[in-house]
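One chain follows as structure tokens, the form predicted alone.
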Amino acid sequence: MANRIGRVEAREQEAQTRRMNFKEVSLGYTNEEAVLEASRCLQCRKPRCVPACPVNVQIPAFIAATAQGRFAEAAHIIATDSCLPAVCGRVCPQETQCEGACILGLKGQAVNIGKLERFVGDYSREQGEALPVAGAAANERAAAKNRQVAVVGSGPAGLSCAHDLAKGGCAVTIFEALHKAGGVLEYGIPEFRLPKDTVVKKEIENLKKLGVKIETNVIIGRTLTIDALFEEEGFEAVFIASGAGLPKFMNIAGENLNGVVSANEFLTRSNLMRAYDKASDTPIYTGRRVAVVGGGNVAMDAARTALRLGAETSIVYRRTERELPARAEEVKHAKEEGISFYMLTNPVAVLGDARGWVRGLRCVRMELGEVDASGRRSPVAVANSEFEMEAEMVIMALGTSPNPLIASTTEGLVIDRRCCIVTDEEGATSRKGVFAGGDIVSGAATVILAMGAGRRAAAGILRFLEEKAAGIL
């Protein structure tokens, strides 16, 4: 039966409608659609999807419950391993992880695990289902007040680590530099892909129900140092999950012109400060034409945001579409919405007008040469192929690196040449009691990989606290 049912695709807003609004593109599954898609799962004896999930969600089990209409039970199964099901169901690259490992995908279409996870997460939230607090009973948590752990950063790594630590009996406080919790979930992903009030805020509220405290507007390295967290605040362990928020630029002529911004700044202004909302007083400039340099998910997010703000938008990428690092779904959506793609194109200068504002890009045509260290063919400039393209705004979406603030204010914390904190497999750093994970360790990566790092570090911290209490350390 399962093999005869075609993959149930989730409904979406029509492209010409959604390009004019910031409402969510995917409309998700109905109850009936979720049951039908879940029934396609073969319930493999040795499921390949579970080890392919960075947080090891028990995928066959939650899908089996979904197929039988036991949606609350499915939510409880996911909650054992993930505190962000509605988020992960929306933004994780399932096609290269759990769905990429699905046996049905070898000769056909994999089970739509991501959309099923989203459905279960949404159902749980909409029905007000109370998710289980596994691990430590309430009296154990109350008795464990001395096991205080600080988490620096409220992005996916920090939230995931705090979730497992709270379930393990720790009193956890998250310190967030900005005025809203969520990290990249709040400021880095557009509203049309990840609704903030109905999804991100609600999933963070679930975490607070475990007893996790969140203090915003606290910059670790300025407001407090790592040393102060131990010596003055009384924490026994610290998990650093401050992400990689320092944008990269090309270092070409004209990058200091008005109208050149990083994708980080552009998306933060739009998301965190609600500049996309016409009722907001937050200004955001696009001009009539926007060029986004880069080909990852962040580039797609920035381009699709600029489009919705009324700009004619183009993606400029130095390789071919085949090498685009963005998810295929995001590229497809961008094309459907009318974004232009300039492939095998590389900017060599940003052009300005007499007032110091951007008027365009000078670009060169590229061709692919030999394979480089990334495993992809290197782009090589084509001689005498320069041309100009008009734009009033240029958004650089070239990746990010960790902000060096914490490393520069924490003595004895070893970092590598990329300013990433060096850790072992459990997230332990060179400083006793200090752990780290997510983009601050790996460099810019995905939400789910950061969550996996948070879970591994939580296990390491719990082991550290147990050994400390036993006098082993």
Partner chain sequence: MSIEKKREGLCAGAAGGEGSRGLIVEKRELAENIYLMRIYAPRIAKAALPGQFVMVRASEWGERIPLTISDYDAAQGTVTLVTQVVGMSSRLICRKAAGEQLTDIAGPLGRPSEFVHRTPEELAGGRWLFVGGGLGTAPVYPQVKWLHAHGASVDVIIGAKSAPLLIFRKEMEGVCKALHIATDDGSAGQKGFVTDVMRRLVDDEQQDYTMVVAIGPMIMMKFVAQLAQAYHIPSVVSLNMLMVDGTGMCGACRVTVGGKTQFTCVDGPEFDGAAVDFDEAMRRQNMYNELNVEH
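Having gone through the form predicted alone, I am curious about the other one (the form predicted together with the partner chain); can you provide its structure?
If you are looking for partners or other molecules, they are not here, because only the chain is given.
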């Protein structure tokens, strides 16, 4: 019988303290808190949360084990479907996925599935809990003749695909363009939301224990082409998960002034290159006041990073708070930390000083008009509403467009109008044996959607390899 108590919220670092440091904001559950929260789950016979999860984690089952204090078992249940529980527990938009579907949420508060998943992921890591498939996969890898698969990119899509492929008896090599594995988990999401050494690195190490090889500093499309992976490196199939790509700008005047950067650049300096740490050689600049343009998770991450580097920070967004694409928790945290929100505001020009540095933004006020293709009311400029906002740095967090490197060097790979790679349901592209998934297919999305795409493609690749071995193809 489910415990009819209120939702147990995880403890957090005090807003006034955390805005001065890069340590993790949420402190997670203690064992007791986890057991208590887990006891709230109704254990629905037809759970709505599982199909709402892009990788279909067996949520009621892992929560039942957690409620009984069998945390290691809970970890094994999650591991069947997800290789990144400690990551997903921290960065998934649960309110629109598992928790959004939770029946308890209809009349009250949903089970805190995210924090429970995080707890279980952290527990198994801290206890050094070996995942059940490790030994088996290592043996299978030795026998993985004709089952060599290359994965391009070590972000969420690549990692989850590699995970399922390794469990399916493939010898997997992940090629990463940067010097560190993890993709957006390393370069994009800040330390205070997703600790690198204790969480990301450890979950990637788990994957290596399954026999997955990771080669950094290899840029597919440049160092090796997709064709070379087949012809020279001997792979049977390739999964392209090269990620989000090139940052978008607004194409307004003054955008190339000194002090205007993409959120990608700002976050890569701070996260991948650790510029927030004095020991790093990579410089980072903020100025006294920072304006972040955009309303997604990346905008929140950039704003909260700038704040921690000592800047007075504002978010500038052209719709209202209700339309902010960022996770509710990120918006809440950003506000608590003292970030100002300028809603219904759109920059029309970046203003510079005589030395070519940013001094501010010229903005217009917006109002919501007709519903547009995205189903949201589209913002329209209010006449004669221009005003100036002062800032010494402007961060553009407007999304990305696909990196053309692979498409332009791979003959016969079909891309769509937005330059995203075209695939079927299982991730198969127009090229035989070449699969793709994650942001390079969907356009910029979330960690968990990329992981879902990675899983589907892994299933597609396993089927492809079997059909090939059976001589069907």
